[in-house]
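Single chain ahead, by itself, as structure tokens, in the form predicted on its own.
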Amino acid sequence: MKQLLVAALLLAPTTLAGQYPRLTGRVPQPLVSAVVPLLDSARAAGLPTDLLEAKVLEGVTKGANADVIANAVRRLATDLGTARRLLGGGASAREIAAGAGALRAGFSGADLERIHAARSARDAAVAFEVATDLVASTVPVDTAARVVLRALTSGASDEQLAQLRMAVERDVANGVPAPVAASLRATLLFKN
């Protein structure tokens, strides 16, 4: 039994280096023990682990303890899993990541499903990213969802969605209230 435990401990850094090279040499052993099972579970579920690795590195950079980092990774993995479930098995890694970001910004699962459905067969990652960025610009979640949905039902391209985001950010920087800027820009850019 003792030999098996020693062998497992000796193999742990190799496993980390082989599966999660970004973490090798940058993550202390107690943290490796806490996060590798989470990363392995996420990988087995088909979730993008690069975001989880980045969360680990962010925690290490900030000097957080292993429990805090493991909990943050666990929450993010849960959000990624929720986004994947809502978006379906065909969702790209970028869609799943952007969907998780939208959930964290306050969008509901129904919002994600509506935006994804409005994007039809195309990748909805940019739509989720724009919606999340609008919320970061102080546009309320319900307004951001409505504006992005309006753009999508008007056939907006990814470039047009990016233009919408930039126009709203510019308007907000010039003193226009964020909800007004978002609604006005959607009306001007996506007339139905």
Contents of the next structure:
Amino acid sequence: MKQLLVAALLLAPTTLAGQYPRLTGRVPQPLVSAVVPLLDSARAAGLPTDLLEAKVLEGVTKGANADVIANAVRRLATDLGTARRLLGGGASAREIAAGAGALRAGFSGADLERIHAARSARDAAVAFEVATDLVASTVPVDTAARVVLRALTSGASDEQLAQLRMAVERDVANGVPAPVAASLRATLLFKN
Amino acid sequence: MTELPGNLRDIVTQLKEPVTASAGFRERVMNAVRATNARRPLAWIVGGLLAAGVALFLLFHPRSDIERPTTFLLLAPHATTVALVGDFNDWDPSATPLQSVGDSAWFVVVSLKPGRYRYSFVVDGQRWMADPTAARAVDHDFGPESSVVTVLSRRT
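Compare with the form predicted on its own: the form predicted in complex with the partner chain:
Whole complex next, starting from this chain.
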């Protein structure tokens, strides 16, 4: 009986890898053993695992070692869990993923809740994504949160949010300081 | 005029005679015509309802899963190969090669469902390049920077 249990434990990672066909054939066995439990936990918690699998594959393609990849997956899974808790059970997979990205960019849980509330019944994924992209364009987090909230309270659509992001990126590329560009574009696009 | 053989002459004679249908046959034909005419308004109503249903479906369906062609472009002078890797192709350098245009431009069009994707270019099989025209990803867990592309659904 004990021998059977040991054999089952040894075979378990290989068997589990079959649950993640994207990883099969791409991920070496030591990494499978490290990441599959993380993926299983995320799946059991109802979190979207697509992003976690993509993170594993990105790490493999970029030649990162198993520990670095496992840590990155663990960190992302934690962010996904936090985002899901903040956004509630009704959040879509894309909202959870976008919320996790926003947390990683430096937004607080309170920022996420405010943006989500301002979006009311509609999906807030694009709002989170635009906020994250503004930070990537060197807009400070508090300015990005304020600008996105202003857009949402004006009833901005996803297309308008995307326009805001593109305008700010263009301004920054042309030498306008990022906080100025974000505030100015928000004022021009969302006047009320 | 050529004289026809006897059997053919009989057939021609029969064909020239006027055909008279029985009263019962005429009645059955006319009943069928009347029934078809009676069903025509119903067919128009059903057809109209179906068309209206299709129009409403197309108008209000979120269409969130419809893929949209997305173009990726990179200027890479002197490169011999450029590949696109990202969340949408499992970061597989062999999955999405770019085509060269002119001396230095490379492009590829990929159909993507609405969503947000991280990606990067691999030049000559070894050099990683973020997209200089796109937003950068904020998480650089594995060294080389990546870019992000957001594909919006048609109705948001």
